[in-house]
Amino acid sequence: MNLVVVGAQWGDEGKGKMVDYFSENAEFVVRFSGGANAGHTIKVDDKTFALHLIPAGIISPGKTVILGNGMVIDPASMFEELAGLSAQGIEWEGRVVVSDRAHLVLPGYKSEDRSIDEHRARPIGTTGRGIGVAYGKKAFRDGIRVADLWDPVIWNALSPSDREWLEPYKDRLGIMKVNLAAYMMANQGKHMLFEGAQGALLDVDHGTYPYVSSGISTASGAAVGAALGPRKIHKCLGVFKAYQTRVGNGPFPTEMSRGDDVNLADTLRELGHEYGVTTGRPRRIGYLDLVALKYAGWVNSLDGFILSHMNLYDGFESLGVCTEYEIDGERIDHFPSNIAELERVKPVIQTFAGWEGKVADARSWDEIPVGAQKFVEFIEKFTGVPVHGYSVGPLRDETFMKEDPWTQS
């Protein structure tokens, strides 16, 4: 069975933890997009793992993880990350596979990335890791793939400095590289877990363009970036938080940016440790946006949601969610394509009463406080997507499912 897990907001929803959780029953974990600009935090017992390029399944012993052809890979960052995993006791040798069609991020791409953003009329807020440049060169057919390191024509066309930089990585990448289409065909029928990067609202086609990532972060990217056809995907799950966050520039309709909302944002930021894994930047905080969440459910064909961070509202007297947008005096219930419109949107906030008891203590649906259950049921009815699972804390055992993720719908 092939199971896809994506972010249903602007990233940082807790995908890494859920991929780690689902990895127990997977044989292969495939990352299908993005680069070292992504960040997944996984807590196991007393250890915390910060991953950027390596799929989250690496923490589970015996699982094979695959860096797909939809990724852009910085070899220096990848091997530094692997060395860090070794230092934390993770035995990864022989378990990491790299698609030979994946594109590489060269050193000069990073400074070029920063320079491009600095000279934009409206900077995007890039992480400066060369991701956008690598994807741009890929689209212009000027990039270099893993496979190309052994093509003498392409290799000799590289600058001397790039060849010198790449040389130490060639043998190490050579051991890991595979023809991913052939590899996937040879392993079809096994449990494969597909891991997205960022979130649906940062997708290059469906996100808040141009304030998006350069890769495909919706579920369809699993087919494109992991060398299998779309009919081979059996289930898609989307992770979202009980509030909204965003890193970098771009429209954010429900951002808590005025009056008492600022204090609420600060409280949620500290409770949720909302700082970027890759950059350390504080994340922008907003009310849960059900208009955007319904949109994410549609463009990903989600079979179910996984709700995280609802436990942060334990003890609150009330919480708010956005159910409509108001723009130029008119109410709308769809997610606009036009950035200027999104920036003028005023969220229509519906308030829910808090609940007695703690979501954080729940380990099944029946243990979730009644008030929180009503909140979930409202989300399900509004979006048309059922909530299949819950993450009520950072640890593996603070997770439970209503539906078995490895059962086809």
Ligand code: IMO
Second form
Amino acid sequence: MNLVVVGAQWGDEGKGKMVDYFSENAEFVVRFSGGANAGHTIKVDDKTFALHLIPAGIISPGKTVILGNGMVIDPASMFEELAGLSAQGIEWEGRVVVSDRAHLVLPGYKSEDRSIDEHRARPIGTTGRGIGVAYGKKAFRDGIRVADLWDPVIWNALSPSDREWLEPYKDRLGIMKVNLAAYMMANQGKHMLFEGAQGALLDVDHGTYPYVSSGISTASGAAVGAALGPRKIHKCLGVFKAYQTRVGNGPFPTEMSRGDDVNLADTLRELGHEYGVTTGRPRRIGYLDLVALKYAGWVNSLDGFILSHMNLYDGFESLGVCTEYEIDGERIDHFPSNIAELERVKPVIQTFAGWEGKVADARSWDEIPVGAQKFVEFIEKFTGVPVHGYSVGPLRDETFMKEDPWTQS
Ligand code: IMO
Ligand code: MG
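Right, the form predicted on its own is done; let's see the coordinates for the form predicted in complex with 6-O-phosphoryl inosine monophosphate (IMO).
Everything in the complex follows now, all chains and molecules, and the chain you saw is the first one.
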């Protein structure tokens, strides 16, 4: 079975942790989009792993991880990450497979990325990892793919400094590279987990363009970016937090940016350690946006949600969620495409009473405090997507499912 896990907000929803959790029952874990802009934190016992390019399945012994053709790979970052994993006791040799159609990020792309962004009238606030430049060159057909390293015409057209930089990675990539379409076909029928990076609202098509990343971060990207057809995707799960975060610039209708909201944002930021794994930037914080979440359900054809960080509201007297937007005195219930409109909308916040007891202590649906269950049922009804699982803390055993992820719906 092929199971996709994507972010349903602006990234950092806790996808990495969930992918690590689901990896136990998968044979293959495939990243299908993005590059070293992603930052996935995984805590196992007393160890913390910070992953950027390598799929989170690497932490589980014996699993094969695949970097798909939809990714843009900086080989220096990748081998540095792998060396870091070795230092933490993870044996990865023979378990990392790279699509030979994946594009490479060359050293100059990072400075180009930063310089382009600085000169934009309205900077995006990219991670500076050369992601947009690599995808731009891909679309422009000037990119360089893993397979191209062995094409003498393409190789010789590279600058001498790029060739010198790439040379030491050639043999090492040569061992890992596969023709992914054939590899995937040969392994169909086994449990494959597809790990999304970024989130629905950062998707180049469906996100808050131009304040987005450059890859496909919605579930369709799993087919495109892992050399499969769309009919091979069997189930899509979307991870979201009980509040909303965003790193970088761009519209954020429910941002807690005024008056008492600023204190609430500070509290949630500290409780949730909301600082970027890749850049260390403090994340912007907002109320859970159900208008946007419903939209994320549509563009990903979600079968279910995984709800994370609801435990942060334990002990709160009340909490708010956005159920509608108001613009120019009118109420709207859809997520606007126009950025100027999205920047103008005011969230309509519905307030829920807090709950007795702790979501953090729950290990099954029945153990979730009744008030929190009501909050969940409201979200399910509003979005039309059931919540299949919960992450109530950073550790593996602080995770539980209401529905078996590996059962086809
Ligand atoms: P994970 O996988 C949160 C944001 C950047 C910036 C915009 C474009 O950890 O959820 P880019 O460098 O991709 O061109 O930057 O996208 N961004 C992320 N925000 N989580 C991520 O990944 C992100 N990857 C990119 O902050 O606003
Ligand atoms: Mg992240």
